[in-house]
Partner chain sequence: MAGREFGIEKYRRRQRFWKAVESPYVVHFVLFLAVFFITAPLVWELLTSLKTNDAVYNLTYLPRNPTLESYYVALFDRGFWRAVVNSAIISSASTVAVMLLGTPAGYVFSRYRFPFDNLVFTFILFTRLFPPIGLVVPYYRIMQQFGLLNTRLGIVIANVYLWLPLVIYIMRNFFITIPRELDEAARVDGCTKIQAFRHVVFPVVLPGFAAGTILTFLYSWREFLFAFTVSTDLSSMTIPVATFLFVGDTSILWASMAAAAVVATIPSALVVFFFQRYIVVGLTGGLKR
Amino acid sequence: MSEAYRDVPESGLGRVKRLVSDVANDHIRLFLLGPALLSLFLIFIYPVTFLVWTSMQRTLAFGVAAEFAPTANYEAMLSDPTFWNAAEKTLTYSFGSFAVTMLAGLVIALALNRVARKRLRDTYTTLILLSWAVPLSIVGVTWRWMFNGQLGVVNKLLLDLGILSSGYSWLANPLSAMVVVVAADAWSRIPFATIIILAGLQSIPQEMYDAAKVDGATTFQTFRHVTLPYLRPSFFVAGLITWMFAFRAFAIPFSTTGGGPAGATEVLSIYIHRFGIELFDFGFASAVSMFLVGVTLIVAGIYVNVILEQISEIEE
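Structure for the chain I just gave, only that chain, in the form predicted alone, please.
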């Protein structure tokens, strides 16, 4: 500021403007981060804190807290055989859906990436996304009808082809019921994995393929040494999100089998629903929910570290 301007006395309005400007500059971070921090508190911190508190309460009928017992619900959970059955079914369900989703997503993405015409590729991609737009509860009801033992379209097709001689009750057998719910879950998640992997494929520099071609690499060698290394971050991101949603899945197994037969498809979310919604034992249901959240956070943390290592290897 020149000496001439420094000698000019500041008016009252000027001092107010300067004061407001100084306050805004000093607290700009708070102004910008405030709404985000408030949203984080309302959406995540408060619900989780309330969940932890509830999990340490013995509850009476209709969810009324009766006694503070920090470990009672967790001890009851760990000593309940049906909890371990639900945990086992959850792992089978989530990793089964993960495997089918990622394998099918990779195959479809590779096929779409080979389509030269962009308009045709976009059309195929849009058609694939249709299954992703269907609500999960509708997916479950549809697959339950498809595999109905008496009127299901799958039984009718197999009977017409001569593969079956009589109707088969797919959802009454523990193994086939699990296969059906896993297939239904994977069917609804394949489009998401396909889009993520396809984006990863299209980000690979064409020069890498040209260099591999000059070196005389076969198609398999090119896929192994060029495509896969660049694809790993996209593959891991799609895999993590797919597994997390499948691990906490409720709508598809509940609307398809309701957890049956005899608990063969009762995943942890259905187990929580049984105690929290049907029996009003909110304390016990909250303890199981804490287990579900804890496992998800641990796996997500490990997965993110792996992804970051993969990205660092590619950048090096």
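Definition used throughout: the rigid core is the maximal C-alpha set that superposes within 1.5 Å between two forms. No experiment lies behind these values; they were computed from the predicted model shown. Numbering follows the first chain given and starts at 1. What changes on going to the form predicted together with the partner chain:
Relative to the superposed core, L19 undergoes a C-alpha shift of no less than 2 Å between the two forms.
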The other form holds:
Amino acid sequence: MSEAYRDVPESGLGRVKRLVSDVANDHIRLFLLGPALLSLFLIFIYPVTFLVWTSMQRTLAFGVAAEFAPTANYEAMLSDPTFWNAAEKTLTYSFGSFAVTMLAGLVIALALNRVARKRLRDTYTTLILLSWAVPLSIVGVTWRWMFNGQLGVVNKLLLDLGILSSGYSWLANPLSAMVVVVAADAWSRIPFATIIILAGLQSIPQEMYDAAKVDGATTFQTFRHVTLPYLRPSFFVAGLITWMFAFRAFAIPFSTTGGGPAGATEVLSIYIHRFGIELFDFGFASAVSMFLVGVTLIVAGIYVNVILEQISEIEE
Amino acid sequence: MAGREFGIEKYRRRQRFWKAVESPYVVHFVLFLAVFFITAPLVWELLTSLKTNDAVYNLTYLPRNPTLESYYVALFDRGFWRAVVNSAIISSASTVAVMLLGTPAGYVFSRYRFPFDNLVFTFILFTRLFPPIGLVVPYYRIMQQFGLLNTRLGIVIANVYLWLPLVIYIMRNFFITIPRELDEAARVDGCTKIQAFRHVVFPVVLPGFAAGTILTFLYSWREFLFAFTVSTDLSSMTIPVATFLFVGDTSILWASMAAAAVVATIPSALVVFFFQRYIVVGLTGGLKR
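Provide the structure of the form predicted together with the partner chain, given the form predicted alone shown above.
First the chain shown before, then all remaining chains and molecules of the complex.
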């Protein structure tokens, strides 16, 4: 900063530099924020408009110009049983993953918070973060491999332990296939939930615990009346993000089961991908996308309001 | 439990029970189970990748004759090395673009007021809440129009859409933690506004910048949905997509797929290993209000 531009010789280039710098300073908001906003506009607003527009068009016919039919795709969607199947699978999938992730995240975070030695805690954290780093499609193929009917290590383990008497085709049965994809999904989300909840735990002031101790509260009472209320905001944030990302999950169900067997794990994102990218029914896929977007935004909106209330409650 | 009366005996028994639950043995047992659950699939991929594609068919826990053959098959026979190159280029380019655009934007939101600033910021958060799967079809068609299908640029653009809002949000939260007096002192010393940002505030926020960079890199490295939609051939395919090269019509080259999975995981695992602290700071810093 010391070599301000008074040191720059006033050559032609120097003058241009100075002019640019002056303009940038006078319009610093535009200069620093403009590029980001412009990019977001181009790469977000334009496609979203396109999405809304496409969802109101009949596009299936090849070689024929798309025809404007504002409700046709939505009607087709609502009367299609495979759509409702996908919606139901999405709910099962996202809430299953949410429940497993948040429960495991809470337990692991509570345990991590009890480890006094920082080195040891960091080692545990690193090891637990590993699954977060694995690309989601790799998670899928890994679980597909582990739960393979003939060659899967899970079957081998269960056989060797005497729990199963013959190999089981995990991914061929609708219920167990769902269990496997949900477990794989939770596997990749647990580190995130753990980190957020742990941060929440560590922000609780120690005095609260001391006070509870003086009052003679049992450990459980302390947990219920001190830890949980303080934890609620971070629990809610981790929960919303976990659920939201599981609700729109594509990579894991796609690479584990591909939506099978017979649509048993075909969540909405796979459904959209199938119609939009594989079958080229852009209009129909866009209508389903609009449905998924709508549900996510409504839930997120309600949830964010609840979180804000919770937070103001605690701060009062 | 609160408010209910119970005798001192019952109280002591409960206290003892919870003391046991909290004991180091239980804590470390829980953590051991968690670590096992997290690492076991990765260990299994690693072990499988050391077998040959044929050896997979007589199932053993450990590879009988450990070999790197399936790595060779994956990387060179199947051209997976090109995906490695693509992933490195795409993730780096995405990270540079996102950080270059996002850091100044985050700074503006932390320091300046302007008309509709809250609305603009809410819009940015909104793009983050918006499910990307909803944009897959429009992106596909727009990229088709502009000839960006099967190009690295197409995937980089998708990555910018995905992670720019996140980085603006995270960087704003980091900048907020830095007192305004620092900017003001620099201005008094004769800095221009831009210089104050570049030479005074930015160096202080470097840990946050590092966190943003690492997160963006890891997220771009992991990204599957758009990369899978936008690219279908090896000239632009990233690692997460190219792993499917080993799924044939009739059989799957399990060992080579495992090798590909290991190759995909090692870089991000190393980043986690060396930068764990930054990742934790980034993940939680992005959520603090």
